[in-house]
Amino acid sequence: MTNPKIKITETKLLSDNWYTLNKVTFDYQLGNKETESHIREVYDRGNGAAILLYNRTKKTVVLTRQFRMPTFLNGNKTGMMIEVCAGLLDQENAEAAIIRETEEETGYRLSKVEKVIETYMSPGSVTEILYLFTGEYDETMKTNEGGGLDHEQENIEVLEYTFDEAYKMIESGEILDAKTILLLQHAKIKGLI
């Protein structure tokens, strides 16, 4: 930690059931040199990576659909989300992790990917840095049906849409996931498809 205006005074573990939730108490130095005490809950689930798979020739993208409990609890009636392929790094570098996740979730084995950006998606409460990638796919790269790993209970449905269909799903509200929206907009701006 390199910010001299921040002094962490206490970290209390609240939960480590799925990932780690801590209650952090810290002093924050104001511009007038006075300090105020703050308390925040911070969720640490590790860093992750996501990728937009696209086929320039067919003008298609591969997305996934799966149940997301937090969205269900916050008004998403079915809890199902259409997203780009994504997963945690699990001690790998971001590129290796997204290549592994792509094959597990979609069934496509990529040999190369292109990094787009790294970003904090919810910096007010989650420590995760998300590394965003794009990668070209074609049918020769298909090694299996995808769907995720059984022991991770992912139950992922693999979807293929034309790029235009997928992009319109942002406006229609069928795609609500921020990483997916960012990557589809990136593809549009860069003319990938």
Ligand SMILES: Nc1nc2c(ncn2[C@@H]2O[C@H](COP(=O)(O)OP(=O)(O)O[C@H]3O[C@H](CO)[C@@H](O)[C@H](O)[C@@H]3O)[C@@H](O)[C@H]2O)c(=O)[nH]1
Given for the second form:
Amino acid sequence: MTNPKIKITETKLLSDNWYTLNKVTFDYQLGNKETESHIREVYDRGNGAAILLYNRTKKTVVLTRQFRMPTFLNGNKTGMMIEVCAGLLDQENAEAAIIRETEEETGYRLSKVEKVIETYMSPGSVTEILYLFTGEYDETMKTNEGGGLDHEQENIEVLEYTFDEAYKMIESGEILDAKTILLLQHAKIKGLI
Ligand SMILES: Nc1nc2c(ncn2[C@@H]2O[C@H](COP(=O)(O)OP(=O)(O)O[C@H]3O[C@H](CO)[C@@H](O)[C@H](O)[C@@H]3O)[C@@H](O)[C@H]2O)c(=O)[nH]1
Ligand SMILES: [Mg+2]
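With the form predicted on its own already on screen, would you show the form predicted in complex with the ligand?
And the full complex, kicking off with our chain again.
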């Protein structure tokens, strides 16, 4: 945090039930040296990582489907979301985290992944940086059925689509998740599959 024009004057914790929501008050210096006082609510749930699993030979991708309450509350009728495999970082780095998460959620144990980009997904309200990866999978890497950790009640379905099917699901509105759209478009632009 090195911006001389910004001075945080108060951070008030509004909620720390699961993740943390703070109300941050800060002085924002305008060009003419005047300052304005601003208030922003900031939700911190740590950083995350996501990965597009693809198979060049079969021309397929592995995606997941799970219930996402926030979408259910805002226009997504069933609340079900088709997404690339993703998870929040524990103490480990993003690469180790996504390799662990891939095995938990999809059952594939990857030994290598490619970093694509990092992105703030909702910079006006959420602190999270999302680290995006791609990784090649095949049946020899399968160690379990996936589905996520039972104690986290994730109930994740593992889906395999051809790349063309998945790509069409962006236009049809069956895929509504930004990180998934980004990674599928990345694969298209780079001709990965
Ligand atoms: N009890 C309880 N459990 C929670 C709560 N919030 C999250 N959890 C649990 O914490 C798990 C987190 O699962 P991860 O796989 O680590 O994270 P994710 O939810 O898949 O996160 C990914 O997708 C998000 C949505 O696109 C991304 O925001 C995030 O960066 C990441 O990519 C959830 O499945 C759920 O079991 C909560 O408020 N209460
Ligand atoms: Mg997840």
